[in-house]
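Next up: a single chain in structure tokens, the form predicted alone.
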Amino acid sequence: MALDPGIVPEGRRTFMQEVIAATPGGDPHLELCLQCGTCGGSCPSGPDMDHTPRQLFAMIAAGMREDVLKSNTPWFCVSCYYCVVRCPQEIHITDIMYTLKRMAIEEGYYRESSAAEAPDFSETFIDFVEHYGRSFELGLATRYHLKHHPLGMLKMAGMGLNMLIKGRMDLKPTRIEHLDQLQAILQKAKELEGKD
């Protein structure tokens, strides 16, 4: 039987209730994760998480609002959708990381993370995609780097001076073809998020 948030009070909701309504799309069957374990099997940063995402659903089930938020688990989902794919309950995990991703900046729980600076890293990709209509690896790996370990560095020079060498890596970041379509969507996007 599926919650529908839309009848429980927002402050009467429970931490599931909440998840739900949180997530686009629709419900995300969320209650109705099994607890098999595929998600986390099938997932290519699973021994990365502090949780299994099937964990942390039960961890949401539990009412552990902190626990899930300070949780590394939706940083390092890679949205790849193997694990939608394989969720014999079709739970939308990946809507639901995204979700808890929202709520954990919302909140400031993303601080005490262990991936505390992937809101950073991501806002800095998200740039360049605004502005070139894709990533630019040598920018973006200067700037998180030179923020968060500036010596850090220093351990990637020799990798990138390959990537370089071997043509895997520009030195400047370009534009791609009608950027300015790209640039429409992306604020049509914004509107209806309501973040314009």
Given for the second form:
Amino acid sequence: MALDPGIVPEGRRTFMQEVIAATPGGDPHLELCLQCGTCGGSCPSGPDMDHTPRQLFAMIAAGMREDVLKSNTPWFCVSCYYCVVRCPQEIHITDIMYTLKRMAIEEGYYRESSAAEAPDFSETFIDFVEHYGRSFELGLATRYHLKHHPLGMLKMAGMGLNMLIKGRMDLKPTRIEHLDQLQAILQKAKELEGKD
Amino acid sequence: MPNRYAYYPGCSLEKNARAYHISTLYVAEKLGVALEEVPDWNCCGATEYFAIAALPAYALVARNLALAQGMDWNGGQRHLVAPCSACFLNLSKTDHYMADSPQLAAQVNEALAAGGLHYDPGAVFVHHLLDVIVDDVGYEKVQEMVTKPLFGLRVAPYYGCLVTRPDYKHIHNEPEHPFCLDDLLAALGATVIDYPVKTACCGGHMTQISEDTALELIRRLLKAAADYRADAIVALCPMCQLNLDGYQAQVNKHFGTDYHIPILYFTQVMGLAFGATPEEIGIGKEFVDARPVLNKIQEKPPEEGKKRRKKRRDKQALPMPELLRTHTGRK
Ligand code: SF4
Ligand code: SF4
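Any chance you could show the form predicted in complex with the partner chain after that form predicted alone?
Zooming out: every chain and molecule, the one shown earlier first.
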């Protein structure tokens, strides 16, 4: 079948459309990016990112799926919303960064970014939330750092010990009363999202 | 002021930010703000759950909104208050997006139904503790409660990110240059510095992902406070407090600096001005001990930096133009 140049065949979505569709909430306006660069100029993590948000959005428009999902940029987004309030096109930049993180995990590309450990931090965090209903700092710190920075553990242990001495860290997690209810809700949400 | 708020403390306030919790309850009691904890609330997912799965993340947050909606409100408007900026953001964002997207609302509610719950977008008005204090209570009422003004204490008001940005409810309308915390601290008698990085980012969870990135962001905040000779930085979020306080020693090691700037919660500073003992409001749990700077508080307001007369130049100034005052009738 001959393709009309510039027209996406039926049933196939551009990468841009996929990213937009995977960003729930109101319209994220991603296709309206006019490449002004305000986002990158406002970004506290900008200097450590492989691509500024502006560059990343040009790459999304160009359909450079792999390069986008291997970029460390979403993982270096600290969720500060500076770009969001400054963007002249009201693009939901922070939410799009979250979408790209999810896609990078799903497709495994995150392993090739310079922030390859970041997803594990998030996953360890939510693991405690799913099992107790509350987050658990000591568990998170020990499990995540033992796995990824065993040598840095000493430094962390110093800080952790201080937290314990100051009474700022629990030794065991707190469990909510209706944990089964929460788990049923999360299970259903996963099913609806087709993740289970 | 609403006669009651559903209180969502969030995981940090349970332990790491216990001082924030204690001082919040102290201040609320003094100001007659009735707080009732959301029964069996769960974690808001912080900045982590949204990175893994979208719908479960919204459903996790929405369970709390549904529980708050289900509290006994006697038919009155429902208000919820969170002292943690990240919790506040997640709760208000979920409410906002559910209202904006019927599709999201329907899916979240389908998930909630599996636990016998339901949330109507817009049913609960989500506040951060700061706006409850400055808007609902008001500066005047706060000032009435001040028994020990903080004269002589120089403070840096630090808002961080999520309270004034993205501000879905248009509460502040000042994403980058807010002044309400400045005004609140001034009402307590403190000397408030014009903190140039008041809404800069503390680095959030980057301390765990890329320490170099995080330490640089923390350094900037400490440096600006030191440059302006602030005795303390006043924060309104457990993450900001932990990053600035817990990582201060590491910043010093990393950059060869020597900062010793205590980081207090705004509710602790209010408590001090209301006459609380440091213990009553959790002072002493910081890594950088705040007690020494509290000795700076004086009985009297500092003399407004005595205006120094500028030395006039020897040379005669230009002559003033002649004033024609005929139309006033005065001669
Ligand atoms: S600020 Fe908005 S419009 Fe400008 S480059 Fe960034 S995303 Fe695009
Ligand atoms: S929200 Fe993320 S991308 Fe936007 S300025 Fe902040 S760190 Fe950068």
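Residue numbers count along the first chain shown, from 1. The structure displayed is predicted, hence computed values, not measured ones.
S.K.: Rigid-part assignment between the two forms: does G40 fall in the same part as E130?
M.R.: In the comparison between the two forms, where the chain splits into two rigid parts, E130 and G40 end up apart.
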